[in-house]
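As structure tokens, one chain now follows by itself in the form predicted alone.
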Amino acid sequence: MNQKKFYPNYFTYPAIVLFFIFYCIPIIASFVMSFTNWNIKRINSPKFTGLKNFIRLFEDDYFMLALKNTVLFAVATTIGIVVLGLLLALLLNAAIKGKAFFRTVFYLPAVLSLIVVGIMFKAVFKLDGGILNQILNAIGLSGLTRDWLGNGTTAMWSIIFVQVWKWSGFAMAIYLAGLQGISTDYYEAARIDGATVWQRFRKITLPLLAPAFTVVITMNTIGGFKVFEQVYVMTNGGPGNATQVLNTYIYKEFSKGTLGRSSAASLLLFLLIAVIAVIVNKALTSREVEM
């Protein structure tokens, strides 16, 4: 039976069209005014001004501050979720008692809101009556006490841990994924040719794992460098510029009024997204093997 008459090509105008005024537009639009000096004052006639607001940009020291913490960022979540996503699924894929409890509860916060998740860790971290120093002073380590998100030294690490602990159990799952797909035969060959638990972890773990791996370096990589959610709830970019990210950036030159070159910095972040998912993804996937 010929599904064009049940689902004919036009039933798709409406999502193409809503697609083309809510994405494609702004998307061209805001290109176009990155060369302009667009702003609230001169709305109705921006100027082209060519490059001058993406020097400008590399000639502010709080631009390439931003810049300095959102690669910071996006490195040290990506190996932190890498590293604890492998650890948990390979501790969870064992025969152990209650291990679908645990993947679920390590697996939920992923399914938090990147808003909700960042009010709830800013109550931990807080100087006065947060949970973080309470636990400290209980265990009498009350000298380790400190405004976590106050100070410009543990600000930033303290997002990265945030960030680390509500997409762990995302990367676990898909190595579960990957983990439960390896035929068992391989570990038999390998446990009678005398190999040990490392020699059949690292010969044919890791290398069967790539294509998990890809996904999981290759998705946290850009949603690093994307960061703005948990910035903007925690800490605002503060204190001063310390957690300052490209996103927080741009969205504080938005407000500013600063149009252009707000939408400067916009294609900027887009094509370092870009150009690095495109490297990191070809350069892990060339490292797959067939099972």
The other form holds:
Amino acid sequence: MNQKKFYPNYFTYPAIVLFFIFYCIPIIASFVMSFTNWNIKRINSPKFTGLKNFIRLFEDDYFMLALKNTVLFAVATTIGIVVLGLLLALLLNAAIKGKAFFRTVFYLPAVLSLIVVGIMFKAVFKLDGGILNQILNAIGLSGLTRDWLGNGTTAMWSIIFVQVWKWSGFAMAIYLAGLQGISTDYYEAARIDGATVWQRFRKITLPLLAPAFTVVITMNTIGGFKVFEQVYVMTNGGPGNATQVLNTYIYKEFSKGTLGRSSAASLLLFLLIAVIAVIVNKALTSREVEM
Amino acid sequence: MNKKHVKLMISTAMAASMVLSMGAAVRAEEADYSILEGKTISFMTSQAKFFDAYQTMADAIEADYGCKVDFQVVPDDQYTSMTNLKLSTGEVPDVFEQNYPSQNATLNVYEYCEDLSNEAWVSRLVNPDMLKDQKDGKMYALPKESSSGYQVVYYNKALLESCGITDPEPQTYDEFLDILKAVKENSDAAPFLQTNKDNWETQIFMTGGIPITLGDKAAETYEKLLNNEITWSDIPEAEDVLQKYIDLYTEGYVNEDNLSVGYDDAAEIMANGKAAMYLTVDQWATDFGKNHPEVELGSFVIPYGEKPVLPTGNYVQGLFVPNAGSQIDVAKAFLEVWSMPKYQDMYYEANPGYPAFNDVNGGEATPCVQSIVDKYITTGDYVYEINGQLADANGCFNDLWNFYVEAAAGEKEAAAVWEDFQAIYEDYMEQQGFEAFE
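Since the one above is the form predicted alone, can you give the form predicted in complex with the partner chain too?
Below, the chain from earlier opens the complete complex, with every other chain and molecule after it.
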């Protein structure tokens, strides 16, 4: 007897209530407050100010700088992670000795706390006694030594490097899953037809890895726009404002007590992430092929 | 009324006055603190504010009253943000330490913290008037010192002597520059240590220098700024001081890694002789003396104006009780116990200085700090730093300090700093609801 089991809807009510209280209400409240001058001094008497917070944000050079830095971070880290993760996956998908060990090693950074990673790399990038500068000195490249986190340009790229280092192994794991799902029949057939390694990669591997690309690119793009901990721990947005990103800007405004303004900035970040995630996901999904 | 009665009345009055004079301390010792038994007090402070002696005091309090203290030590560069964030969200510790009373407005203690004016320890304070809030006259925190925040250059004596400079006391700004030049020419050390990773350190040069350079005009200037009658760019003295600060970098007097080292790194750098002098506050010198007794420090003030005048904070370290706390009565009882001479003496035994309470033994202060007190505090040759005078705007000063860092990094000129900060200042004051800005 093939009888389908049905559960009553009210089983979901507790979860819906919790979701509404802890997710929907804060989002709605944040949306409403972004149109007010709510701040630490007017905690009980915010006034409606229309679009003023949003206009001021776009007039603020430092918000625009944070936006620019965030976009740079998201794009650069996504490219770095997608490329490096793919290279690692291709390398460790081949029949090489100790590949299980290397897979574990490359995946390990993904399980480390962002705070721990940030503190660790602060020691790596130190001017005086930092590991990176010591290595450069040891191999005769003293001219390249510098205060990596004390310079606006190198500080941003140092943080980008840390993000790529941390998440490439995770991307590798997703690609590996994708690669192992591709039937070897395709490669054998292509080999018989005389296809080169590059042709096999371009015509078989890449198209069939499209779902993995969708996951990796979407996750890292969203993660890149949401960056906070690494910047906060390694530079706190500095030196000066050089590595300020949207989330550190929001945190700074929030801690200044300008709650309406920071809510407006949060809302903009939310919209930015939502729009980009939808576009990226749609564009990539449309290129996926059925296996 | 016969003689016997008069004698009896006088004796009674004398006895009563003696009892009353001892009253406060005795009351504190005799009061019932059983409320503390089995409780844990969450105590939030920052790395720079936390001293090992706090743990000694906490251990003794636990042994005496069965009350544990859970110290939550937050990195300096995150501390003010963290405090504001916790207060505004209600996720608060039982007590927290902050600059007091200069941070009252920034923290909005009027709304978020308990009024402690009627606590028993208030009657034992050395200088209660400086500690009362300027707006409502209330007491919002239990102070640790009677005064603090002397902004002084502390130098490595041996290092300066090796450069041919003994016990320097520059009387003009040029003499100060001569000292830096001599160090640069005669040693490998950075003449002037700056720890700009913590922008609150960067600001010290300007925070102390501007009021001294303003001189008699200071009070009027602050009032005009708060009434939106002038802009920051209208204060040439502010630009002059900032330019002097920028010049220290362009002349090569500042350590190369200034943008990535912080307050916590300074002691090691100074002890290793990698830098000759450090402009900072007295707490640092006290701590340094304890951890590096082999290195002798000297001190002098930077003569920004016609003669050396000490810039000092009109604040001390204070323990606040947030009113969103889950055990306010316990926290208040804890403060009473914390203030007792038995425990305060433990702090001052390890960190001699200037206690807030008249029955606490401050011990012998670090010589390089004591000499500053003797020369400037006791003679009245001191000026309060700018932050305390503009307490209403304190919340946006962090942005200004970031601009100072950008100026130090060569990314902003002095005039641009004030121009850019004016926009932030106006916006912040408007958001805070100050009429002159609306």
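Numbering follows the first chain given and starts at 1. This is a predicted model, so every value here is computed, not measured. Rigid core here is just the name for the largest C-alpha set that superposes within 1.5 Å across the two forms.
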- Indicate whether residue 21 shows a C-alpha shift of 2 Å or more between the two forms, with the rigid core used for the fit. yes
